[in-house]
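Only one chain is included here, represented as structure tokens and corresponding to the form predicted on its own.
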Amino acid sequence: MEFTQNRSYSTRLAVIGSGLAGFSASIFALDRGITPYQIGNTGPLAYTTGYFDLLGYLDGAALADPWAGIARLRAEAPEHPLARVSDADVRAAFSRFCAAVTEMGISYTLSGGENLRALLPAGLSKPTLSVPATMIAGVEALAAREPALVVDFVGLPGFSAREFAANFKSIWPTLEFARLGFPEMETGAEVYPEVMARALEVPAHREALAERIRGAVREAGEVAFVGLPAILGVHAPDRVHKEMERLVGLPIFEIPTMPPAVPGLRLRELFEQVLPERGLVLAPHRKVERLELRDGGAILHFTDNFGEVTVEAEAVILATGRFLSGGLAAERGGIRETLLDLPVEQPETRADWYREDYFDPRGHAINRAGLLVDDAFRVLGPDGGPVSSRLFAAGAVLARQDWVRQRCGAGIALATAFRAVEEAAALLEERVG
């Protein structure tokens, strides 16, 4: 027998989206005493490295000082989303978000004035502002060129310690590599980081792996650090990391793997488990099917396992992301915003989406397409004015940025979510007053 029911809820603020922009908007709203209702599908968090980039590149050059880079954006590209947020607000957004994630259970480094050089799985590095505590030793080992042993595992696709060491050899010659069998998973069949990470939450598996790593360290000779693919637990990575360091007797650092990656899965599960305990009303793995704008707010429609759900909201933040997340759709006739058919700034014709050379240093115009907003981060309509005083947007769905080439995805997500929540909160307070 099928059981269905129609349910209706009301909220002051609805957040649509479950990526970094959506969850950070909910965190900032909770900080202000606003209890949001957040709806989002699986989101792109599983595809992240776990690093929080502010601004890593401009014109193809790596930035040591992201704040100087934002100052350049204000002079050269004032419509870039990061250029429209003050340094004070960007700092506040990063500081509060990293502190909140740490308080919830995954420690992050403090976001400072300079970018860190963080490790990538193919033996490269990139500039980023904040990294998980399980990865900071890799930043330190690279900076000091310390002798380190990087380990991969039989059957693990997408991560090769030999390749990692070979690509770093010219600048990090003291890097050694080894391949081990993961305890109870050494048959030669494929093994996956998420399965290994969950296995290491069991003490016996940690002890068995640590014994094998100690043997590899003895064979390698002089070793000051050990690097592993990111497999040190899903729900308590700090505890698993510390325990493995104690068992091995050396500092250990994680290296992100190819997506879907454990650092992103950790964040998604952390947000879904902890934020509802702090008051967030969360409808995870659901997609808003229809959004109606009205004079006093908006009505959201979606469906769960028990039937139709409607949420009446006084204000809405769109954090729906781009093509992967479903906020934008690329169709034969152009790029479309999927919920309200909002105007999307985009190239005039489909032929202008891409340049002929995929690696053209100027990038591709399709990556800069998105929604336009005013200084209050309200979505603009065809007439250049806000579509609604109660509809805000944040994150990758915004136009005039290229987060892939500029390595600024987290920066845009956090900074614009912070500003959108500020403006929404002011609107709601005004209504109460």
Second form
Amino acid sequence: MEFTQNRSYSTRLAVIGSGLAGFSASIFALDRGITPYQIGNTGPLAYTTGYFDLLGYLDGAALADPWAGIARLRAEAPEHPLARVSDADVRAAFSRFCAAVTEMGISYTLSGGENLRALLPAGLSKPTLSVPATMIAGVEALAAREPALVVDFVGLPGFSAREFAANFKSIWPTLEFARLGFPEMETGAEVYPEVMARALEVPAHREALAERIRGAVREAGEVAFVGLPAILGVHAPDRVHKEMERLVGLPIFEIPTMPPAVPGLRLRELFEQVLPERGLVLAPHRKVERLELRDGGAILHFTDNFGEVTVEAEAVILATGRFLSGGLAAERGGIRETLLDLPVEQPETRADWYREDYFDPRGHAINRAGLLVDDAFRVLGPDGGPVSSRLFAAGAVLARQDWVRQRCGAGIALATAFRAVEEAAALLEERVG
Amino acid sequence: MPPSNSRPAISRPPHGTRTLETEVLVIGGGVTGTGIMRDLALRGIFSILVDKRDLNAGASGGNHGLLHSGGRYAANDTETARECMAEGDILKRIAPECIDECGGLFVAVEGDDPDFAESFAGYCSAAGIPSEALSPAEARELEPVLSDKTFAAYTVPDATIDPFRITLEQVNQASDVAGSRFLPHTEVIGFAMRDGEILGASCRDNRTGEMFAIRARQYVNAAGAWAMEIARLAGCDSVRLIYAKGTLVISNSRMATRVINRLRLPGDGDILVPGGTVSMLGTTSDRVTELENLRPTVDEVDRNLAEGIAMVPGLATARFIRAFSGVRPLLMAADSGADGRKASRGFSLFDHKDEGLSNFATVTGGKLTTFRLMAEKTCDLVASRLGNTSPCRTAEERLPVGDALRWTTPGFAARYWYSRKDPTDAILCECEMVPKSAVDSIVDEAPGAEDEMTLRAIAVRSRVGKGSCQGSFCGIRVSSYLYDRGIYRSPAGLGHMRDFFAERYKGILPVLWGKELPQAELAETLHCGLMGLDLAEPATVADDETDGGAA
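Could the form predicted together with the partner chain be given as well, to go with the form predicted on its own?
Okay, now the whole complex, with that chain kicking things off.
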């Protein structure tokens, strides 16, 4: 029996990609009354810490003030995507996005100012702009060097409270550590953060865990904060967090863990659940296989369980990411853009992609490869002009930035998605008018 | 003769430098040095073995693990070919757990010299190597990856050997039977000499910088590519080496059951060697003058592939997980050739008598396959100088199989873990299925476990970091576990993690394209974005924190 059928849809704006750039583009578009069609594969959100970095490092040095860092980029690297967005637009992108996420159910700190020093799992910290409410107490505890008890769990590999404390010890000597069995998962067999997080959505599990934590706090002596790996619920982390704080009687903070990590899963599930309720047409866990540019827009082709789907769009935002997400592909002979074979700015030969030293603070040349855009974030073609007035790009696929080393992944995603949506909206308005 | 079964006496001379005493000091922890240590021990002779880095840090850890049948040398070096055949048989008897008797093929493809192909069987029989001619169809039935342009094929008794495990077993046996000791990260930086005798070796612990002395009755230089430098420290100029760097690439799956050799004189990319679940293609040969900081390059990888694809076309689309390089120490001769391909693969033993020394010997050149014979000849000399008349026993005596020595064998950890059915024994390295208990046994008992083990040291003694993720996840997990066990207690543990990733990266870099690249991008996101390992030297993070202020 054949279930295949051909379906065709049309939309004003298609967003390709399901990372922060793709989802934020959809959020910004919905804000403007445009109902986008978004298609993206499983997406890289599961790899995030949950922190939204604006700009944390330049030339290997930490930035306390990201805005000063962006000003420096404007002077020294004017083609860095962040340098091409005004401070006002960057601020608008962050505040609208964080507000939207908060309103949808995961509270984020709204910060327009200095970078926060946020905790990393091995006992280091990093500068970031905005953190989930479940993690902010860790920033405060570190800043004040408050006595804290960090807890890890039997059977959870890759997160060690003892490691966390040992590496913070010189600057935060009042850290204590403890290991607990997670209620009903204490056999010693491997436990997964996502499973623990879902378990904590059930009140009985919260009570059982809180009781164990209270016991560990009593043993540790003076404790003002409790730190846990990020396991405080998937769907309602704020509620789980508040409930746990009430039961334990102390402020609690989460610490990011190795992927697949709960803070990213939360965002992905939130977006997939809430945005369609607001009108977004979402084809999650799908990959656009072919994209054809036309005079009046573009046609996207992909396949779902029922067969082929085509979407006719008046404008397209490519938020397809880099190699991990599939927006770029690397071959022995060079780097390719995967959907339209768009020109990719890249080093001359494969031998120039990487530096000799993995941790070279300057990062690797391949990280700066990507698509070039004009000031309206339209993708540039081989002749240096826009490929199409209707094709925009946003996020990590853009050239001349190194989001990992500069800690500016969310910054680039949000700021450039914001700008791309503004420009796309202007184009669509024009057409309507 | 001093007692053999005791730890060395430690005396503190007036100037405060620690001195270790031993019968024999062996320099170089490769397969030959550890083979010498074992051979001596089986003759009742106690030794200290030092390496400036760790076991197999040079050529012994940078080869394809091919236990040559001798076929590769049959055409141009009958003596080496015979030695390979004979030594291969011995190793299969004494260390079967280290060896995969996979067999080998020699194949000629369109463009190769038909006359050479035709003469191959004759060369083999002259060297005593059993071989059988196959039709191209028969060969492709055995190994479907072979090119359809194959026109000649022969079987040979090639095999593969786990060079890490055999080294560990040798150290282990020497320590068990004679109390011999291995000191990693111990570099010999000079010799004290008087009247034609070495009185002592000045050593430096390369981790702490501590200087100390080792006093021995006999000194053996088995430093491989570094043998010329060590000989010069003892004032000996007779050891003349040239260095040929070789680079290999590793695919993420095993492409053939047998070793596949190109049927022609040795060149780039003409051997594909299986190693458990992967295959290794190699090797290049380039003359180099520097021994430090060698790394595989994009160009070497591309040269291997260009040649290898002619023999095994699937290499064009295979996924590679890593490349690595080693340096062959070759004995200098007038006709060695620009790339060292024509230099002899035979070995030399120098007694340094003509240079006026009575207690120093150097062994170098040779091949992984013939290391036991190299050790035997060296130990015959050393034993006779010590007045020890015990015969060599290394060809008969079985190598013992210790618990801590099994983890380098591909697939062992997975079988062990499944058979134990212990859910609390968490897997730390998912690619190679290395559980916590493996790390426990290594840090408790493996040779070199006396000190705080780096992640790199654990990786040398196991499959940690050797799978398709190349350590990007397991490095984090193993390190957390070592903190949990209290083995790491300070930011030095983060330093070990950094070193481990930086070291793995050297091999990953030249094979980064295709499916490997997303993996590398994820790794960098983890190591820099999540762990923060690029931010600062972990030991100085405290300063960084204070300066940056905690907002």
